[in-house]
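Starting off, we have a lone chain in the form predicted alone, written out as structure tokens.
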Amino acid sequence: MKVTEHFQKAKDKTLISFEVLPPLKGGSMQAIFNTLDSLMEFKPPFIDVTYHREEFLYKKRSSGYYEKTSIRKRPGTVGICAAIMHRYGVDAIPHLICGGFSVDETENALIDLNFLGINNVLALRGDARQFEDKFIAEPEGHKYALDLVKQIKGMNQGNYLDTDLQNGVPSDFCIGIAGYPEKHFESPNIQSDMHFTKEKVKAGADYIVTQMFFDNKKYFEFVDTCRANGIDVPIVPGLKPLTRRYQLNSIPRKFFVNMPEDLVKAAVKANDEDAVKEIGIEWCIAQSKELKAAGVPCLHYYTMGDTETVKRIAEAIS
């Protein structure tokens, strides 16, 4: 089932959803299922799945030289949501990136979740690569998520890269962004922002998921300001509890989020990383509980692998 077709289901009620990582390379499908297994009484629809682009290391050989070495440290993204889907039967989201990926290679990702019947994909532009200080496309590969997603939606029509295909099978995905309550830290202000948003909902996505926030008033502004400017795909709010006081400086930095002073303050004055955490999960409830009166049509939560912190406040909400 799309993930547009669950929100019209649920008749206003906000669901629950969540965001796994791939193990690392040479570790078990089992530690996905030991994060899942105790988040399926939230009933969640959907679980979404990251995409890990690869990333070069040099290595030293005998003769002294380096050579550069692409890994992928997190593979196997399109397994995960297949198993998934097969252990929980709930829907599983591929995040589909940019990055790494020629435009061949992305229609055959595309083909191969069609085949398997996963029919709704997250398009990202992804990530600059570890000590790149800029995204770079790979050749032949796109530059935006725009075009990312114009190629899906492509798909959708019937039209593949292969001019002389005759009768391509239409697929039927179901599209997701992402959404920056405060801004991609790469767009000048939130109207430049706001028009790339637009322009991607105007390709064909059908929803948005937000980058984190700690602070609501930032989402209900990123949803007013999507409305006024037509955009009205429902919009999903993006969650992760602080849960260490070096992530008052590593969150902000890393995503580029602001954390409210008085989260800030308590967090500073707390006496060790426990009551760190504690302050974090009841803040998180808190922003939960807000959502839901507002009628969010779904909280979406950022497990980073921390099952019990996540399940915490989603026990706290039900």
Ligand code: FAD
Contents of the next structure:
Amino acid sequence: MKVTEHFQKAKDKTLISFEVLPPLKGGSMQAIFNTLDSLMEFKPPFIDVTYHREEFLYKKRSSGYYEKTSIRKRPGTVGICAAIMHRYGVDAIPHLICGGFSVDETENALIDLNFLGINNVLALRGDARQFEDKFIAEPEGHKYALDLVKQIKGMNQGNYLDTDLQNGVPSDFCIGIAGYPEKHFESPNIQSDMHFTKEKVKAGADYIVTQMFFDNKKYFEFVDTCRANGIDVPIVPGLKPLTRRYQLNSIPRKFFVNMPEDLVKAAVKANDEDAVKEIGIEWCIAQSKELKAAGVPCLHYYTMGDTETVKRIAEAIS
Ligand code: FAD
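May I ask for the structure of the form predicted together with the named molecule now, the form predicted alone having been displayed?
Once more the chain from above appears, this time first in line as the rest of the complex follows.
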């Protein structure tokens, strides 16, 4: 079932969904199953699986020289999605990025998803690679998520890249995109980011999942601005609890979001890391309850390998 159909079916009920990361290369699928086994009691209608492009590593060789190698540390997104659907009978949503893909490879990836019966996809640009200061698309790849959305929408209309191909079977993907309540970090301002978010929706995106935020006001303002700009698709809040003190700095650095002063003060004052975690969990529960009361379609939790914490939050709001 498509994500948007899940929302329609749930009517005014707020759903709970989760995002998981593929295990590091060499890890087992059992790690994902262990995570999801304990989260299935919350009846997530769908599970997102992130995509991780290759990274460059510099390995020191015995000669003393460094060798540049390329490695995908967390492969397996599509296989994990298929395994999740097979084991739990819930929809799995692969994240698909522009980075590292030519348009032809993107088309083939979409064909794989289609043949596997996966009809949801979160369309993203991806970030700059390590050691690169900006996102660089493949020579024949998409520069922006907007172009990826257009390609997927085109396939939904039976348009494949080979224009000689007649009567191509249309795919039927429900397309999600990312949204940024606190603005995408590269955007010169909120209006510009909003403009391109609207372009993605006009091109065929069916719903938006937000970047994490710790102040609900940012989410509500974002939704209001989207609505004022004519963006009428569902907007799913993405949430992640603060669990360690160092995240007061690492989360803003990595995700370009602000931490509310009350949360910062409480975490700084906390006696130890366990106390920081409790504060983070309580904060996220309070955020979740307020969002649920406001009637959001779904609360989407970034597990980031910390199932127990996310489980406690889901229990508190179920
Ligand atoms: P875009 O929509 O392409 O936007 C990128 C920037 O360009 C923005 O500043 C935008 O305003 C601007 N822009 C957009 N279109 C145009 C245009 N046509 N012309 C000029 N400027 C434009 N990354 C991964 O690698 N793997 C994942 O699995 C993953 N999952 C994510 C899930 C969520 C819910 C979120 C919020 C992010 C995720 N990311 C993931 C991170 C994401 O790839 C980065 O945030 C990336 O920097 C931007 O992706 P985007 O799809 O928002 O890009």
